[in-house]
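Just the one chain here, the form predicted on its own, laid out as structure tokens.
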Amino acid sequence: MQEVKFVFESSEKSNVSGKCTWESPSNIALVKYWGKKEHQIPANPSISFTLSNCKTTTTLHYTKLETPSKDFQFDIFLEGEQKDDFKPKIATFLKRIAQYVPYIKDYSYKIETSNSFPHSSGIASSASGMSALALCIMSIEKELNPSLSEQEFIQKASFLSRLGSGSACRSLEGDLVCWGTHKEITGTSDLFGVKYPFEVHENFKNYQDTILLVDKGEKQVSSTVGHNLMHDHPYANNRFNQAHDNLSKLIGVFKTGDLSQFIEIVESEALTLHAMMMTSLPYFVLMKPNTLEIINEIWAFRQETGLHLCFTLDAGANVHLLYPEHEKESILAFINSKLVGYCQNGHYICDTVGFGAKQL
């Protein structure tokens, strides 16, 4: 599929002003996307659980200009506070998508956004934030083109989201979303995310994700910097092949409900992501001492109880604990008795695999 499909064709319909609000969740990758080509094209395919409680709510106010602007006119507010330091990233996003949504230069904007989780702490605020903003922009397009189907709307919103933050294209739908072409998964594309199309065992329904906030501060290394380090990485090609292989294995895992193999793949993916950062030039250690303590506690607990608790990590110190719903009571008791002490100020977030974005 070519990108030209997503170019908006002119419409006689015109909006004077209005507003729209979308709520979009974050997601947690099981097979990690790490490394990209030009135009936010992933170097390998990925798959993620869409979350429910970790989300961004964005309201976009738009007002028609008398004449289209050469630049983008907008103000952005986070939790009610004006955030001019966010403007360069948003401006870059708008510049990238302008050829596909040329009407955005016809308006000035006020962007009001809020997160249900700490910003820039490794819980993919860019994924939920960029997808929510892309959905708001697509709401303007829907008014200009009422014949736009729901599938076309979501697909283009995912396409636009990708140009703001790669993983954002996996946040629009649920509960499992793939991004990146994979030969065994129908309909996958490098241009947008797609719902996982195959059978998923009951073991993975309402899967739990408890996020241990080891470090709620700004990320040590931005995702953009981390991805760029893959360009000349000595182990990059093997890593990309590993991602394809692990995604192939997950097809069988999701069908049979094999939780033991699921744990093996997910934890290997998490550790590989951090290994790539530790073996790049320059190199980074993104885990904190408490991250390692938590991992060791998880391994000991799993060996002692036989319960199916596992961890995954994004590019930061926080730990996502993944486990089936039917083991929730015992695992939450373990978290509160053994793991909460490793969290900054004892903070953690309980989440569940969810069903994507919604308009408010």
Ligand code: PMV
Contents of the next structure:
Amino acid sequence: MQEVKFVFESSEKSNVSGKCTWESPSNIALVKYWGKKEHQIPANPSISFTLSNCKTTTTLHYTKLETPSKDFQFDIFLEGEQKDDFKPKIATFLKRIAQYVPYIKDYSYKIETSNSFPHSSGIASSASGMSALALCIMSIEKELNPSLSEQEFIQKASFLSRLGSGSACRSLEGDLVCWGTHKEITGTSDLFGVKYPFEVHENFKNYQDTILLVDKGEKQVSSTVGHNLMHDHPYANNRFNQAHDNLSKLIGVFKTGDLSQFIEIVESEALTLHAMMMTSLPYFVLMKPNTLEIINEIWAFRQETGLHLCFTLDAGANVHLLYPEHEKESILAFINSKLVGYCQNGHYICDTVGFGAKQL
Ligand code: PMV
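Having displayed the form predicted on its own, please output the structure of the form predicted in complex with the named molecule.
Zooming out: every chain and molecule, the one shown earlier first.
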């Protein structure tokens, strides 16, 4: 499938101005995307759980201009406060998507956005933020082209989100979303995310994700810098092949509900992501001492109780604890007694895997 399919071509002219609001969630990868080619094409396929509580709500106000602008005219507000420092990132996004949504130059914008999680929590808002904005832009397209089907709408919104932040293209639908071509998973594409199409065992319904905020600081390494470290990385090809294999294995795991194998794949993926950063040039250690303390506590807890608590990591020090809903009570008791002490100011966020974005 080619990018050209996503170029807006309707000749219809409309005088629309108005506003739309979308709420879009964050996601946590089980098989990680790490390394990309030009135009945000992933070096390997990935899969993520959609997180229903960590989300961004964005309202886009649009006003038709007398003549289309050369640049993009917009102001952005986070929780009511004007944020000019967000402008370069949004301008880059709009520039990247303009060839697919040429009508965006016909309007000026006010973007009002807010997150359900604290801005300074160390939780990346790019997946939820970029997907919420892409959905708002697609709402304008829908006004210009009412014949757009729901499927076309979501697919193009995911395609645009990818151009903002790769992992954002996995945030539009629930509960499990794949991105990147995989030979065994029907419909997968490097250009947009798709809902995982096969059978998923009851064990994975309402899966729990508790995010332990170990370090609320700014990201030590930006995603762009991180992905670029995979160019000429000595282990790159093996890593990309491993991601394909892990996704193949997960197909069976999702079907049978085998939690032990799930844990093995998910923890190995998290540690591999960090191993890639430790073995690149320049190299980085993104875990903090408390990240390691938590990992050891989880392994001891699992040994002792036989419960299915595991961890995954993003490109940072915070720890995502993943566990099945039916083990929630004992695991939350363990988090509150043992793990909370490793979190900065004792902060953690409870989330549940679930539905995707919705229009408000
Ligand atoms: O979407 P980006 O470019 O910020 O990259 C995110 C990469 C990881 O979060 C580390 C892994 C993933 O697949 O989400």
